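Have a look below at one chain only, the form predicted together with the partner chain, in structure tokens format.
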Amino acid sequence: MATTFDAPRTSARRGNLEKWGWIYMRASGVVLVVLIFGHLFINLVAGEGVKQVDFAFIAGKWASPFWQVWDGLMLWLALIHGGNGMRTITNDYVSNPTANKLLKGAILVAVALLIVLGTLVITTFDPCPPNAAPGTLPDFCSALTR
């Protein structure tokens, strides 16, 4: 026996927003859960592991708009991801209207910046950067002649 129910069964007053949220974090999980376990197993696991990160490590891969675009994605897609449950948790625990709106607003204020920082900082991104202490670039910066 299949229950039916009365469609629309949530007020219309917010339009489809809410539903391509939940559409979103589900569409985006899933793209992340390939981008963060591809990132995790080549800083973390791959040749030395965490220790061989440093900056020399970045810019080699930051050379290549493969990892570039994969940074990208996976900046917007999780700060968006992680803000939207956020979103979800304060609407859950926080009944005072004031500290809802407030609480979601410092969220939306720090996803906001974060975005913006992170996206400039790979797409203006310097690998042989001339304010460099010795020793700290990639190889292939001494073949650049300055």
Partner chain sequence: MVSLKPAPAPGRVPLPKAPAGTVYRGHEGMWSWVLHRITGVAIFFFLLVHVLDTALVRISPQTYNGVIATYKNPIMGLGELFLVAAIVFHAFNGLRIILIDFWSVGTRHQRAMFWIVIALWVVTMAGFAPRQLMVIISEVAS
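Mind pulling up the form predicted alone next to the form predicted together with the partner chain we just looked at?
Lone chain follows.
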């Protein structure tokens, strides 16, 4: 009688991480389609089209918490989605364990840094800072101080 051996099992944690990464990619992809097409419609089609997009347009948009959440959610989902995709590519094509860990670490640092910086820009954006030189402010700021 022949002896059979079971295939080596990967740790449950790794398999679970891959499963949740797969689910995240599908779910975030669907949400991103809605967010991105909404973003493109509002910025490029509605109103005066692309001619309306300038500093004042963005300042007015980000004055609303709705658009801050919309753009922040789009930023977070897109960066994590892209980082997870790069992690998957790294796992598939980089066989050297050291290089694999280095590349995945670099991806993690890049994604985390861009999320932090992007979130700071969206949440702390002030088109009319109080101590700015008057010549450097947009025209609509002078109307706000009167």
